[in-house]
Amino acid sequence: MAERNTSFNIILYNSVAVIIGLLISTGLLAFMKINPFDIVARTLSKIFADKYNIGEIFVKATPLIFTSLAFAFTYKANLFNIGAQGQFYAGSIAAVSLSLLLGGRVPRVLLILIVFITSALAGALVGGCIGIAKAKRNANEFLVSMMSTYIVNAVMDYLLRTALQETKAEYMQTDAIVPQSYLSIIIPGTRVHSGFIIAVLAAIAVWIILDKTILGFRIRAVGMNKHAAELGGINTKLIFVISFLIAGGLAGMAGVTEINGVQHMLLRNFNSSIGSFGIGIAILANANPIGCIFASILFGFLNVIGTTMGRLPGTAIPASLVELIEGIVMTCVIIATALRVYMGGKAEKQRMKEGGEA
């Protein structure tokens, strides 16, 4: 019963911050003298008569749902992965350099899936760095994680001017991939790839593992006490890389859908914003892998609202508008979470206060 009522209130408050963020981003359009209706109705209008619009969502939410997924696996433990856009870049390198060299020389099924377990692996080696500092010296995760991103965006910065610069070596950025390297179309007159099912699976296979294994079991223990998880014969250490093992490879994989799906070569700094994202959409979906697909194509949604109300004719709407409607939704979400917390803990307080004095 209680975790009903847990999960109803998690609905709640999510479903009135989301909401409420709504609003906001209408009542900014109606500041810049723009009328939110009529703006609101002829952006749904278009979105919704074109197949490939429609398409774009979900094509937009593919990578999110791996870095959201990055963050609340490592969540479950009570642990937090703030480089995921760092662990996305890793597994965005190493997809591209091996769609470059073996690109129309190996099979495409094969090259795919060497890809895939590539950019896991880097992924996984940015993220069980950060386990390792937690787990040997008992470092901030937070720190730790935040400060490798700026390592790897560093990396990639300088073999975007050297090794992987495209031929003429005028921008940073690298040559376009062979065709036989992309991901498939599975929605013919759109761009949604076959990374979208692949993220599916990736987050149906990590609620398998957190609710039904006996790995999942150690990590949720660690999370919600350490110290008596260690008393149970757990080892915490070995929890920490593991779980930043795991998330790093997630958000790696997020690299391959977006190189090998979308964007068919490595820009500098693309993407910027889809660690941070991941994370409130991790948030959104209390950490829950099944929730994180909904909440990502939510936020593919908004994403795809953004950028149509932009191109409407007519209007003056900046091409900023579309992080700024999801950033503020993300904050009405943290806001409601930490209010959540708040009035749960002064429940629970109020129960405790109630069973001592019966």
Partner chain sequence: MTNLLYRTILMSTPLLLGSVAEVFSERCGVMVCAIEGIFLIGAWGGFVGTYLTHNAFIGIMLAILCGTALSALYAFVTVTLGQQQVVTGTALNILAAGFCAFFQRVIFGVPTSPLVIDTLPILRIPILSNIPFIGTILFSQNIITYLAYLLIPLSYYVLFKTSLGLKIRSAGENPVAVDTAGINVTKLRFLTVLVAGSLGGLAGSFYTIGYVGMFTTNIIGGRGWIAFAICFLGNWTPYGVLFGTLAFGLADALSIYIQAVSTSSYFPREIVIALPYALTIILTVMRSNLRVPAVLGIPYKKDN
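Here, rigid core means the biggest group of C-alpha atoms that superpose within 1.5 Å across both forms. Positions refer to the first chain, counted from 1. Every value quoted in this text rests on a predicted model; they were computed, and no experiment measured them. Compared with the form predicted together with the partner chain:
- Relative to the superposed core, Ile335 undergoes a C-alpha shift of no less than 2 Å between these two forms.
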The other form holds:
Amino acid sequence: MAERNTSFNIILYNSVAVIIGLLISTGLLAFMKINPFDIVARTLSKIFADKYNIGEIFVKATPLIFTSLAFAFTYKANLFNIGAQGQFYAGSIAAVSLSLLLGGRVPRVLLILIVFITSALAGALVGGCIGIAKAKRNANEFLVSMMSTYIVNAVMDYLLRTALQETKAEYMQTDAIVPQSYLSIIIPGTRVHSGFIIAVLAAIAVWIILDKTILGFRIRAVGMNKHAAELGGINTKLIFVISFLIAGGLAGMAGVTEINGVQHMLLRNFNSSIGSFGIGIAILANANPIGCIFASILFGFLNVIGTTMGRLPGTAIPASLVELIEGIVMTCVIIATALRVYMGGKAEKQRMKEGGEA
Amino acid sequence: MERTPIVELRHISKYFAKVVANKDVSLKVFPGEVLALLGENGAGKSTIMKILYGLYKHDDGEILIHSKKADIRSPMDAKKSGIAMVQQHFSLVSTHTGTENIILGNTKGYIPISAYNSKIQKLANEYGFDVPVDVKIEKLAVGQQQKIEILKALYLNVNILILDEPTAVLTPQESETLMAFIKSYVKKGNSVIFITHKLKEVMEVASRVVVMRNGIVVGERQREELEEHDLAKLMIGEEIVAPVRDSSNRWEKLPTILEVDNISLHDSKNTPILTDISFNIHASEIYGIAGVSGNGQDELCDVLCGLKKPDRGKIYFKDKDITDSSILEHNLSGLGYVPLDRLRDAIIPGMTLSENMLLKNSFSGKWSNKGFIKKIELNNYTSDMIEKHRIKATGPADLSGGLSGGNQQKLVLGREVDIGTSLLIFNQPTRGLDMGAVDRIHHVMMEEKERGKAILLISTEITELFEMCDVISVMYRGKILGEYRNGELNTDNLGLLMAGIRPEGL
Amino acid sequence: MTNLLYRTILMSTPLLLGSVAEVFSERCGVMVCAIEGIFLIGAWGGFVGTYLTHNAFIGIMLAILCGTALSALYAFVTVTLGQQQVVTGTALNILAAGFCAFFQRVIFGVPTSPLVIDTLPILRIPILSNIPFIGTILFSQNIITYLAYLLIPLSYYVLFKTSLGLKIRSAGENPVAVDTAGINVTKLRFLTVLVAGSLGGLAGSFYTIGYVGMFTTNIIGGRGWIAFAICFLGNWTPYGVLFGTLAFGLADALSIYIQAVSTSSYFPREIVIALPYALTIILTVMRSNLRVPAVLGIPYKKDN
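The structure above corresponds to the form predicted alone; please provide the structure of the form predicted together with the partner chain.
Full complex below, order starting with the chain above.
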């Protein structure tokens, strides 16, 4: 009973926080000397007038589900994986390399399967290194994961300039992969691809692991009280490594959905903020894997709003507005969390005052 | 003539999110007296004093100082009104020196450290406190740390000193020195509020006693009307029958379960923590280790449960060498352990009661099937446990963090008794618990002894040890100072041993 | 060689300011995880102030103001409300990135040519700057660099020799003791974070006013995090971070140098770019026995 009450409260407080965040952001549009409500109305009507635009919400949400899971998973073990961006890049490099190499030469289903596994492994490799640094040397995983992103980014830049560079050798990007390596479109007339379904399945799988299995129990136990978990016979260091391996694997898979599902090539600064958005989404979802699906769709929606606004004729709204909105929304959600806990404590205290008995 | 109180609390109430800490508490403190605040753990004594000291905000009522209404919002306000408090858990920065701790918040700008050192050392000497003030707190013994805490108050020239369970960390001999200090301090016209749950101390120093129970004041006695039985009844509310010890010594003929053979342990700075510890525990034996906190008991537990490996020596459990076994192997081999700090080491407050029961069984396969948790079976087991140990909870899905300390301890007890099929290790299992929970724990220990389990009881409470143990040994600075049958020792001897002194004739 | 060392000192300036900011706040128990955003908003504030007024001093002041404002928000959420520092930092870093990009557009629209400001003039210290070699490296820098280096002994003095420093260090070791001593822990931490924010803002402004003369949204590129890392590696002491900073400043200067001279496309010049980050990881992994402030990152909550 108490628990259901809590999840209801989380949804309530976070929803209100999101709405307040959106209102603040909308208000900021006034700085551009335009009527915010007019702009929002125009943007929304433009989005909902077109099936393609609605589809974009889910296209944008797909990699965010993966990166938010990558943060949420380690968060359950009380670890901070700030490096989902790097793990995503590792997955992207693996995905584009294999698709270029095998595209058209092996059957599509087999190729996609291989690409998924390899990309997950590539992401897990990066994540695993962070986990090992934490387990073996008690390094600050937050710092190491943050730095790892910059290193993977440098590796990617190098490859884009050399081995993987397009045949024309003009820009720092790869050749396009062949259509036989694309993820299939599941809603005609949009860019929504099968990666979205895989992302949702991944979230459900993560939920099952965390909530229903002994491994998930051990991960949560380590996250909530490392000392007690250790005395319970749990190898906390192994849990650190496993958590980071799985988180890295999840972020790596986002590489497939973006390369084989959307962009069909790898380029410089590819989707450069999905890692940090993932963190915000995970927090909005209170690190609940199922919540991550919905929060990702919300952020996908904000993303589409941002890009659509940026393209509205007669305004000069920067597409980076979406970052501003998401930053504000995240801040509001964090403040709402504090408020929810405070109000909860106050309500209990009030009950004590009236009832007087525990 | 009616004396004027220096401090008066009127109808103070304080509510926490989970408990009512104080309800309508009124009391007065007069100059030149030692007011003992007597009550069990959790009776609300510390809370009411933390309110007076400005650490907590009271929800109702008022505080009067020198008959004027005072608004004490922070310890700073309290100090300005001449009130200081030495808390049970010292509030000292362990990486700083005594001087730095004493002047914290009492200086401005540049700190001429050597001038302060000599000034404060002089103050310490004036009161006969034998403690170096320019040494880091972490290098001082607990008794010395307490002196630094008291110096913090003396440095500020306060006239009301609140001491919260000050003897808990002291040897009986150190306690006597403290009592002497208190007596001389109040002679100068100062007042001391002495929080305790020990009747003996009340009888020794108190000029007046206020007894608290469940957050309310249940009685007040003057010095001349003090009577131990009367106070005990006031404090506890109901008679509790201590379990009867089976003194037949039948364990002597039973096999040895745990054999600790000459183990030693050093810390990272190569200071010895444990030196040549040896003892045996038989089936159906309760082996007690007495000693003041911080003499290596916790580290001994760490070694016995597999958390730390000894530098030298061997540990045999049921004739098997377990010195290098992992914690997991210890758990699976039938060793149960109730650690000192349950919130840190034994339970996960954010998890449900069932999950806490699973915590030590996640490898035994008892409640898992192909890696999945058998939730229904686990919940049923937990419900049984709640009933069996009379844990106050609505069901297995409650969060363990929502239980009171006593109920949390009963939860741990139930789990460990099931895991520890041959040996149970208890490290101060009753510390900070109410009488009901203490009684439950003592009864369970006796039952398990009857069932043939070997039990190790580490305690600082002399009464508890005499009540429960077949054999008592004393730990002092990481060494065992002799091993005695229950009956060979009296309180005075045990007290001396705890202070590291071997009494004559023993 | 002279040029390289000169650049080392130059490039280490913002890292020094940023890591000293972290030393103060982390000694007090608060990791300023919004440091990347504070750097960025400082860079932006410095640029806007200087561009609009043609006065670098006003630019610097605006940078400090921006940094302080963002750190105030950070302190409110993490210190006053006691929320997760890492998470809050991430949110505010995104917020800062969006804020700067958005208001850059609000103020300047879509410019046809890049907006440029004059960088800070070099202040030659009389006599000292004439010393060969050393004079060029140490005494022909700009005002922010001098300030940053003066800050090191000053911080040491404040942290270890004064009452304020004692309070700050105690708050990071045992806030209960500080509270019991009658000092408001929340207020102390809040103010310390504000100071850190103002230093971080100044550090950020160095990139626009002191060095590049332009503003782009990726101008900081993780250097805030490096300042954060240096604080760890310098063992939370002002002189410790000085050494760390010089190492990173050298790597930074080297990378710019190599990028300028390398012509062969297969030469992995990215190694040099990645060097500071790799160095951070290596040092973090190697120095595992750091003296971390006991309650670093843990909010202080009174159970009231």
